[in-house]
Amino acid sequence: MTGSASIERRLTVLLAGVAALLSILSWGMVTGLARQAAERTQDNVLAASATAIAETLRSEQGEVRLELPYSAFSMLGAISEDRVFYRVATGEALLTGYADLPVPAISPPAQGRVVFDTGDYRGAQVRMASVMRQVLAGGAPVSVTVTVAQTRNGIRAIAGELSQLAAMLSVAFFVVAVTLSAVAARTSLRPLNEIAQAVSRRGPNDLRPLRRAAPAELAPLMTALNRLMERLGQSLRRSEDFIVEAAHRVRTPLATVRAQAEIALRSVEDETEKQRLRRMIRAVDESSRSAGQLLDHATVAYRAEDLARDLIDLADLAAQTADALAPTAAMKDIEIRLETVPATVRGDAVLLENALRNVLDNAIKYSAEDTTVTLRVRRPTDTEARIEVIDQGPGLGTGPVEQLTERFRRGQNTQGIVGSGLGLTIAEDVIRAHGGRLELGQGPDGRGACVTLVFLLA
């Protein structure tokens, strides 16, 4: 059917589409926890130096002193190139740093437990780690908190890196798994392909049911199909008895009704009589030909079907075939004459004798009284044997001679000669059936036709 899109195709953008959702969420998934990871780390950084700061808090006379440590400050440098501030304060009262640094909006619930909060800072965005450490100071305890801020540009590039990696990723998987979507979707219809195949390549009369190894998928759809052939063949093998049936019934009432009319005419003396009953003759002659071509069609389909392949000697087919037709060539002192050699095929005997004995018979009803047709067996090649039936009638007409070969078709220069324009369908059918061909053409010099059967040698 056309503007359906096939099955491969469709699949193929399923899985398609599943692999792009995938790599969507993957890349989300990805760029999440990268973020993520990065302010993770730059939490503990700042933990690590709030905490070092911290813990170089002391008292001296009474006050508290305090010493920064180059490595708080390294740690952070370590991470990014992004600003760093700082503010250790006893309550209101600012030891070192930035006065206006905000500390954390969620105080410290406890000494020694470090608290993060993200906020503005001279226009740019930081993300701030707090402490409380108590230090004893003239013999009382004072809260110092150190607070510890970073802006988070850094890290912004950083996790920008990593979801830009993560993209690319991304996209790669998208396009291996397309790649491999195609592959799995060919591979996957593989079966049906070969059962396409399978059944294409039979010929038109086999009909046997399909016996192949498949997926539990397509077990179904080789059931109908068998179903489906073995009802077609039932259809088929009704029709073919049907036909042979009734060309027997109407042979038989015909030849009776053919013996009436010949008693009839040589008992009358009125020549119109005789000019009736001669075209009754003729009507009778006509049915009763066509009704024994119709037999002869019906037994090459049926027989087609289970073809056999015996080993067949073209010479001795010829010369059967001659003998067969010899009274009936004798009748209009036609003589038939044989120019064979050993040619040996492989082929339905009963097929072969019919189809050739269709075609001699035509050579002889179409040639005139007292001429020869020729019955010839060649081998011109290793490979290839040929039948070559020649007489010395009107031809084959101007028309195309491909057209000879239809059923019921015959040329325009039959009139008056009984036919039904069965023999050289007949023959043809036969010939394909066995692999080879029919080829029409002239006789020598032009005179005549020439009705060539072509084989494959054994």
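Numbering follows the first chain given and starts at 1. Heads up, when I say rigid core I mean the largest set of C-alphas that superpose within 1.5 Å between the two forms. These numbers were taken from a predicted model, which means no experiment stands behind them. Compared with the form predicted together with the partner chain:
Superposition on the rigid core between these two forms places the CA atom of residue 438 2 Å or more away from its counterpart. Relative to the superposed core, residue 91 shifts its CA atom by less than 2 Å between these two forms. Relative to the superposed core, residue 259 shifts its CA atom by 2 Å or more between these two forms.
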Contents of the next structure:
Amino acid sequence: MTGSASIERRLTVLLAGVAALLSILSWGMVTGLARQAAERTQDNVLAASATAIAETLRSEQGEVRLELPYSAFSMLGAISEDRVFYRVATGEALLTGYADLPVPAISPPAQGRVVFDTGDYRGAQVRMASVMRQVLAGGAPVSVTVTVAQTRNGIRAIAGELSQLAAMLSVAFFVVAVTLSAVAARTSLRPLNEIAQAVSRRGPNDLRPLRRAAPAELAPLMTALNRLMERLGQSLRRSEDFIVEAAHRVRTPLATVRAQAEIALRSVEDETEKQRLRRMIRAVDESSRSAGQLLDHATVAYRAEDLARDLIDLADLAAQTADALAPTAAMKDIEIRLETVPATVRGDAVLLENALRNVLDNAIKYSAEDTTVTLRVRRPTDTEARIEVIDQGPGLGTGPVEQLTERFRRGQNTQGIVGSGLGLTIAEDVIRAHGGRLELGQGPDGRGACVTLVFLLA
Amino acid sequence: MRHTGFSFGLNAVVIWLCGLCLWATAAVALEIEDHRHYPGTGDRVLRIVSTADLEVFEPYLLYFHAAHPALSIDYTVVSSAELHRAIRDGRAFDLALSSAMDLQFQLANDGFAQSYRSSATEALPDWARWRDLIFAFTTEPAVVVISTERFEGLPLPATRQELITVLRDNPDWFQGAVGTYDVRNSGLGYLFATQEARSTDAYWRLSEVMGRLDPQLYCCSRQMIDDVAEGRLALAYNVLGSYAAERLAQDSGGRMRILRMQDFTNVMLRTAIIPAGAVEVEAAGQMIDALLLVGLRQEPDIWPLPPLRATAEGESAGFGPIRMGPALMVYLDPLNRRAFLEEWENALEQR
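Please give the corresponding structure for the form predicted together with the partner chain, as opposed to the form predicted on its own shown earlier.
Full complex below, order starting with the chain above.
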């Protein structure tokens, strides 16, 4: 089947695309958050450190003194291995620390408020926290600014690790999402596939509406399909009706023609005329036989839909059919030999008689004059009953055997014999409807044909 | 007794500036304690500046030289303060090995070290390196060394409290016979003292007691150990354990004994940095790798300096080594240093 790409693939790709987008988004968000969290942690520690230093500021004999607390620096070392710088100054005068460390401009100067800034110092980016505190020195308040700075490499490394972890999680999420997408696409398309399988599993004559639960989205398709099948069934029935009607209409006038021709045959003396009339009668016979077969075929098509299940003895059936065709056989001096055992099957008597008659009729038709047609009923196993019709005619030829049961198809060695090609088709349709099969083969001694109706016994 | 130029000044600003001056006056010549050159077959020279005496460090140099015979090695021994100053002044050295981890840390923090990475540095435990700048290759405890002769009949102290008691109860025995670092001169002594003051309050009481005994102040562990071995000192406090052990192994004669304080023991990391101005960076890295391999060794000691593991895994005292981190810089701050030295002088110089 050609056409646009499969729905399943498109659905999967679409869902995978959504998953990829979500993965990238979540990775970006986690990365951003991790970085923010790491930076905020650093800010907090820097602020705590600067505040701790500022708290040691005091005045001694008019001088500002301080003592760097050990904890103020050890806490900076606790979060990451980053370089640390600091500066304590009153105005521009340095008290201690790194004189050239840039200081965030505190504006407006507010006591105890921590100000952050990012800058470059000694070839590295540093994050700075500054806090201002006023100390009374020599009677006048002096503003002291404490700045603590730390490089950001370690913080970045921590954020980078988290980002890497998030990336791995995102990839894992993506893989899982794609797998689930494929499963979801397949699951949601399963009803469609099931309907397609149900339709394709059906026999060629099964035009019943589909009755199965389907998702709401598929209901219109189901309805349309069922309506199509209904219309198809109707038109099929109409054409069969037409055939039946046509056959009927042809058969009755043919019977009249035949009767008239026989009367004429008796009254005519001239041998040439007689020959002509006999040919005519034979042609009329063939025509009415064909019409009969068309009728038979239509009957099979009708009745097979609603098959009767009567008990039928195949031996009786064989005997009746042989009786019915005895006159035809007699015309060619053909002996019908019956070899039967009782074998009961369930089925439609009319159809079975129809089938057997067609097979036997075929056998008689293709047999030479003064030969024997054997009609045999056997039960070779407990599960099988067979009706074999064996003739001594030319056999079924060398062409493919299966084609012989197709409608209007005739064997390759039938030249010169009038026939419609429907006989074996009817027989096969009937036996199929009964759950059996038709076997075509050669006669027992390699000559003639053997047509077997095989019934499976329940 | 040599005093460094800390003027206890008028104004804090002046002090800081002078502190800077101390580093920056570029003290024209380096005060070299020892020097040795190991000629190699090639042109390249690896210049090492170190605080480790040749007595203990020569095996390492020979070991490295044997592995890299093409390389000439130039080994200079200076004090830890001198080393710090030399690197700050940008003197041409390719590798700096120091026992004063606070000064080493400050060098790395202030951008005077360059980073180095190898499989050997990756194998180091976290506490033994900081970023890719400082690498520890020994762990060395501070110990008390006593003269067995002069301690005869006295109970052996196991804690600082017991040591205080012994000193206080026998002032005559110990008058002028107690030695310790002059923390004003010795970077390592200052590191030991500050860390100890931070960790145990017995430190100041002990200092007070020692101050009353007219203590002898030293620049270096080796002289203290020598004096104990020769009976001039009854006790040396806060001596590098590795030097003492090495001395004990050479000639004990039973005259010396090493005591480890059970209440708290300072464990110092001897560290290496590659100065920012290093030329033979590759050779310096190889030397660091060799030192780390020896430092992380498993086999029993054939090396004078203790391995990295011994104390890190915690002996009875269970104290890890001094932590590398910005907190080391706290006591290097001139204001803090001034305050600490003031207090120390008050305790130790009571005459």
